[in-house]
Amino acid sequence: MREIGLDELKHLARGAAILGTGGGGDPYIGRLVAEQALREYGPVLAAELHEVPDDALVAGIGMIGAPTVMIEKLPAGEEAVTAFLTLQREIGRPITHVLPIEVGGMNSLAPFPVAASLGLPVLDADCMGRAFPMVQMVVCTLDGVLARPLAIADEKGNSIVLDVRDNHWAERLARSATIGMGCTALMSSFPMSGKQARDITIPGTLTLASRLGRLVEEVRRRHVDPCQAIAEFLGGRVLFTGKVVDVVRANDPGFAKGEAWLEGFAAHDGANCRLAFQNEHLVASCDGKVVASVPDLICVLDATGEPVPAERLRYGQRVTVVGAPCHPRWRTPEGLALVGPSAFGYSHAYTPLGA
């Protein structure tokens, strides 16, 4: 296992926010909470999947709700620990490893206060390889691992446990509870054995995020275009460069849904781009043609390569839109049924980026 301290945490936060495709919770807020925990308790150990014993008990941590709300309704910092301990009491035996449910924004950092304060390792893996807005949108669903039991905690000290029949019901009931808690909360769920974690989770995503975050700083020092470097690192391409001319968003219900319109400049002068998002960017259309779509990654970056969360898009920003391929499991028929365009109500067929 290796230590993750304050220096790597800043790279991890940036890289995770890029991989989070605009969602996963505000990376700045998540980083502040995680840094506070590391300053108080020290570095966190990150374990690779091959280091996890078969009989380990692993549980996921993540934010649920509308990221726009968390900008004003700041977390208290103890929600993830409360949810985790609530889940542990419900299971009735110690949980040995903490797992990020998704690699994205705040959610890659959400396990760190738990791991730091309780002295547990974080797995260098996650259940999405990016960020998706709904509880059932994880590789666990493809492999029959249930979000059962599921514990939710808010910043006021409230916590509840849900016993659900499947992961779609977990989304429905957890979303309703989260709305009652003020549209944001932290959850702990998807308990699994070490063997299950090795077999089904997506490995190395914290390391990937750290490398990506560090890359941004390195290319800046060399005066290389960071957006192009990010696209090449992820095996993707630059889709559009332009200025945000309009944004429409709403919280509906317990999500941050909306659209943003961009007018192109430089290589895309005279063109336009529309981004549709539900917490995360789902579809990018240029001049009326879909150029990237879920489950592939649509990353919005400023000129320095910093990720721009969907909830922070605003008029006048100059941004670059990068598309990158998703994890191969999402391109299978089962994966597309769960997280493809039709899962979000879109009628267009999925065309893999780069095809």
Contents of the next structure:
There are 2 protein chains.
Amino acid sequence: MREIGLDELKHLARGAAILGTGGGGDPYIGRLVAEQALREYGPVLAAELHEVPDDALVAGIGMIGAPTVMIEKLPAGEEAVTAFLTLQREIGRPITHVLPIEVGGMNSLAPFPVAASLGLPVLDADCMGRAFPMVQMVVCTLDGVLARPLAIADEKGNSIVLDVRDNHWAERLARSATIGMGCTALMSSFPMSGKQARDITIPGTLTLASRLGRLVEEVRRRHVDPCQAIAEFLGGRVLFTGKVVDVVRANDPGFAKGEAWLEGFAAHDGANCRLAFQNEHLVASCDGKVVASVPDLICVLDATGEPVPAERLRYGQRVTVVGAPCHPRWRTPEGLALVGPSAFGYSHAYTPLGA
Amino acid sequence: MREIGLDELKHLARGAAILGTGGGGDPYIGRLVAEQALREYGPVLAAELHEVPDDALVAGIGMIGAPTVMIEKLPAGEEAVTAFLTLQREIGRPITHVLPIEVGGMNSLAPFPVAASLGLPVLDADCMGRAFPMVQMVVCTLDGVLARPLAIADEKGNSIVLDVRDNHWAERLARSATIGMGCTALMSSFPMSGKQARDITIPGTLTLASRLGRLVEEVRRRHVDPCQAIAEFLGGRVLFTGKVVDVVRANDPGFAKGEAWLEGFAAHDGANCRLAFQNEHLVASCDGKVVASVPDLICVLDATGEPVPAERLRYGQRVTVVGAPCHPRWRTPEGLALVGPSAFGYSHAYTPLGA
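Since the structure above is the form predicted on its own, I would like to see how the form predicted together with a further copy of the same chain looks, so please show that one next.
Full assembly next; the chain just shown is listed first.
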């Protein structure tokens, strides 16, 4: 196990926001909440999967709702702890390890207040290897681990426990409950044994995010193009560079859904690029042709390599769009059925990036 | 305690549907679910409030959602039991008495499957003395008894537990959860002691509903106008008789909301009557003038005295509108603040019927 302290948090938040592909929550807010917890309780231990005993009880933590809303309806800071303790009470046994449900600027850091205040280790892993907008879009669903029970808490002190048939119903009911709470809340679910966590979850994603976040600072110092460096680090490529000329978005229903239109600076960039997002970027189309699509990663960066969350996209921004391959698990037929284009209502076929 | 058997159920369902003022659920569906439980487990004991020990643990049962939807999305029959047992597990102590949250064709009978299958008595009382559409619209709110915890179950086997700040948040979160479940579900909440139930709830409303339902049959045999007899029984009066000429309704958001327009048969009936409903009838206006308004009862009946639920109103029906005084508790300033015209967004002043 290694310690994660205040210094690492800013790298982790940035890297996780890049891997969050536009979603996964605002890295600045995520960092503030985690920093406060670390200042109060000290550093958090991150455990690698091989360090987790078979009979450990692991539970996931993550934000649910529309990140657009969380920019203004700030978390109180205690929601994740409340959701976690509600889940623990419902299960009736002490939870021993905290797991980020997804990678994201907020979501990789959401377990830290729980881990710090309760003295539990965070698992260096997650259930997506990126961020996806819906509860059922986790490797757990592929392996039969249920979001059951599922606890949700808001910043006003309300909490909810769901006991649902399957992970799709978990999404449906957790979403409508979250809408009632004002479109953002913190959830805790996917209780699993240490053995299950080892067999199922995607390893090392906290460390990966930290390394990626640190890389951005290093290449800036060396005057290397950070966007190019990020693309190489992720085994992907730069898809487009241009200016945001329009953004349309709505909180519907309980997601930040919308589209952004970019115009290229130079002929070789292509004339235009359209990004469709639902919390996360789902599809990037250049000059009318899909160039990257879920489940692959579509990362929007400013010229300094700083990730631009989808909810912060606005007219006039200069951005670079990087595409990168997703975890291999998502490229299987069952993976694509769960998180591929058709899962979001698109009819285009999935062409793996870098293949 | 007295036994309520199959014979009484049909009177109870009819009387409760009249007192349900257009809402409270369909009496036919309510009766079928209760009859099935009584056939399987035998009759249910109804306890009067003075028979309940101080330290009894009482919990309410009721439907939540849009009654329009329940006509087609029928209950599976087990929802109330699931919600009740979920609540009991959450509280951690055996619940000893089951209480109808409101009076209604479905809702007065919703506790019967729970009482019959678990061998518990039903309290001859409720928390409204009629039906209202929202969770917080109960005498409990006036007396500080919280909907906490609150359990909801649907016909698909999903269940939810809410732990909320106050009864208004219970409504908000239970409503959005119910929308996720498909707009109808069964809930169990308002845990209270026997002493609280005696001090707070409205006594004798099961017996009242049975007597009213039985009265309708009796007056039919005596060729007395049933609508007039119902109005007299309730201390109210016939407000309008006419034909339904239009109905507009929507399930929005999680309620059966709408308006019905009636045209009079004869000059003395007035030219027209407009009914505004949100599950229950809220306001009756004749020739542009409010003639009855929440919290007073507005009961729509056919010529045989059979109650017509708001979700069953349709073009061409011949109906009689009866207005009757509500429980005195609702006519106090705090009662009116909770369930009076302004609580539904109306600006008209409340004029008590029969005053």
